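Given next, in structure tokens, is a single chain: the form predicted on its own.
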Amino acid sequence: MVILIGNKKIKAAVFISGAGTNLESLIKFSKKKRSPFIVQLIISNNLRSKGLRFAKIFGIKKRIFKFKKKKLDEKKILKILKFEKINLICLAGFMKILSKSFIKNFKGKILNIHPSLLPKYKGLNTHKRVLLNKEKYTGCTVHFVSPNLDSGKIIMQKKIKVKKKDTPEKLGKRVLIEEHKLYPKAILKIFNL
């Protein structure tokens, strides 16, 4: 567990690859008084990530690493995180897998949000697989990041019913709404708030 020191907020970095809707949700939550963190930095592996616009909108530093030379980029990122005194990383639709070395060397917590009820449907195309298997329920999970993909300790989950008329897109939209609510709740939980 992370202990908050006085009223000081923990500095967080959010890693994104796409639209950044979870990033936006986390930024908005971070501005609330009861939030234990502030978003200090946005890191993306995708120069065209729509989520990068939130760096400009909210005045947050951003850095882009293409992960062509993964080891080198991870070393650079760790250096920046240390310099910025980041103690919390929130992966929010980040489509690169962090190495064991990165996870081990980061001095803080790394969280991820995944669009399924883990341990079911790790990896990609979760909604499509949920529908193919005729699942009655799906949802989303916030978990600690471990070296094994989508296998870290679960912090919180939210379950939703799969509807008969669901397509992967429709289901994905409904799960995403729940992700926006669940991520802040899970962060409050790990900070004992």
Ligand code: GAR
Second form
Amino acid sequence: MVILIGNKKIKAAVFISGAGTNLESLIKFSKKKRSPFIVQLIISNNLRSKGLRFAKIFGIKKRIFKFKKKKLDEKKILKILKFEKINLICLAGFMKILSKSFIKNFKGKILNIHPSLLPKYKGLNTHKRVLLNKEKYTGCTVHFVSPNLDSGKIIMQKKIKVKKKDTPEKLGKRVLIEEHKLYPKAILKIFNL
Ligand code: GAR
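Switching forms now, from the form predicted on its own to the form predicted in complex with ligand GAR, please provide the structure.
And the full complex, kicking off with our chain again.
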């Protein structure tokens, strides 16, 4: 559990690489009165992330770091996070692996959403693998980020049924709808709200 001090909202940075639909849902949730956080900053490793448009739409600062020189970029990011007084990092479809030392700097304050019922199906192409293995159920997980990929403590999961006619795309779309609801709920949970 993360403790909220006073009535001040926590400043969050959301890291993205792609469409940013989870980012959009987090921003929309953050504008609600009961939200414990505001999205102060958007970070992407990909200049072409569609999700970067939400920076303009919602008037949020954005920064791009290509992670070609990972150590250097992480150093620069840490500086910005400190300057912006960021207290929570939400990885939302961020496809770069953060270094152990970066994670240590934000111990217990980095969350991630993953499109499977962890510990099953860590890594990429989760929906394809779920279908190949003829799983009856799949879902999504919000967890704390630890130095090992997709392995930190689980905060919340949502389970859904796999349908006979599912394709990876169809299944992915249904899981994504659940992701948009689960991420805000998991954040409320860590703040004990
Ligand atoms: C989401 O399904 C998220 O769970 C997944 O990428 C997608 C991003 O969508 N993340 C991972 O696979 C991380 N291992 P979005 O950009 O529309 O939020």
